[in-house]
Amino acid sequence: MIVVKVGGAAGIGYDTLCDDVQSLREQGEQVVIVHGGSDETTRLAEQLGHEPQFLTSPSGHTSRRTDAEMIEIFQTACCGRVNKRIVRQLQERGVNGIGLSGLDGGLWRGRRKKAIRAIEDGVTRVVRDDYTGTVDEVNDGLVRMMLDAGLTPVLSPPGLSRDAEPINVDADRAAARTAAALGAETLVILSNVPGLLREFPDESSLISELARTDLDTALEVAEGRMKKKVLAAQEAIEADVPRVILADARAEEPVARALRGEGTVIS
């Protein structure tokens, strides 16, 4: 089984991903797709006049400021636009895709953060009215039931809090949790760069291989959103997923190339 997480950044299309999934399914491989929706969420928020904001934690991780209005926009963008776009493209290829959010069937359950520390103009402040959270439990039985029925699950944030609230969960880390819960052989994380770059944005500085023991150092090298991807890779490896590959969603055959070792391979 392969779990493929595809990013939601600008410039990432889903045609080549869906072509690859079609080929893998024809070979009898089970595939689970997890996606984000950052660019679509930003675009929709701007259309609705709700200016997007982002928070940077003291450790350097960046996340979307998700107030009560933004969580509604986030759900609409991820579940209503991106998720159904991928499902439709799979169906066009004869792949029986089925789209679910982390809310459906309690797929991704976790806790809503009561407070978030953020750095603003060099000062640490505490944000308390945010709908951000973590995935602590995966309803793997639900996903396995879909796989056993010959379906290809396409999974999307948000997750579900203990109080049955929608929460903005990081899709990379949700994918890591999902891969671990399903006992996946490989987690492929696709984004708009070739993998982890030693000197961002120089794509020729790609780090092609990382050992488990190198991941703490890799977190120091990673820039921007790549920090979350390396953190997700670390969580997956520590949960006994044998292999994680950070690879390029912009390439032809992005999943097939990743499985051939193109990108940053962590094992």
Ligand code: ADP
The other form holds:
Amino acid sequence: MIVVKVGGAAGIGYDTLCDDVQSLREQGEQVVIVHGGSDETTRLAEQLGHEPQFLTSPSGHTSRRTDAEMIEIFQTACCGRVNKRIVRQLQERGVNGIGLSGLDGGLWRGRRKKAIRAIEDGVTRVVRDDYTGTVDEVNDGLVRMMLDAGLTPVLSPPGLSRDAEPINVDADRAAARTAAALGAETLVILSNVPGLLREFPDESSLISELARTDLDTALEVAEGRMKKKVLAAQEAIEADVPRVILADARAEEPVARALRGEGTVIS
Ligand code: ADP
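Would you mind generating the form predicted together with this ligand now that we have the form predicted alone?
Full complex below, order starting with the chain above.
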């Protein structure tokens, strides 16, 4: 079984991904797709006149400010737009895709962060009404049931908090959790770069192989959103997923290429 996480950055279409999933299904391979929706959330928020905001943690990490209105927008963008786009494109190819959010069937249960420390104008303040969190439990039985029925699950944030609230969860890390819970042999994380670059944005500086013992050093090379991917890869490897591949979503046959070892292979 293969879990494929696909990003939503500009320049990424889902046609080549869905073509690959179709071929894999024809070869009898089970595939689970996970996606995020950060860019689509920004687009929708702007269309609705709700200016997206970001928080910077004392350690320098940036995250989306997800207030009560933004979690609704996030949910609509992820589940309504990105998810249905992928499901439709799978259906177009005769692949029986089924969309599911982290809320449905309690797929991704997690904890909502009670308080987030953020730096604003040089001053640290505490934000308490944010709807972000992390997944700590996957309803893997539900996903297996769908796979056994010949369906191809397409999994989307938000996650479900202990108090049954929707939470903004990082899709890379949710994909890692899902791959581990399902005992997948490979997790492929596609984005708009060829993999982990030693000197971003120089694409010729691709790191093609990493051992699990190199992951702490790799975290230092990665900046911004790539850090989350390396962290997700680390979580997956530590939870016994044998292989994680960070690869290019912009390529033709992005999944097939990744599986042939193009990208950053971590094992
Ligand atoms: P997605 O939306 O597809 O999940 P992101 O845009 O969140 O992907 O993450 C990938 C981004 O990480 C790249 O587009 C790049 O701007 C950034 N990045 C930062 N450091 C690195 C690095 N060392 N190697 C590759 N990408 C990096």
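Predicted, not measured: the structure shown is a model, and the values here were computed from it. For clarity, a rigid core is taken as the largest C-alpha set superposing within 1.5 Å between two forms. Residue numbers count along the first chain shown, from 1.
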Would you say Gly60 moves its Cα by 2 Å or more between these two forms, aligning on the core?
yes
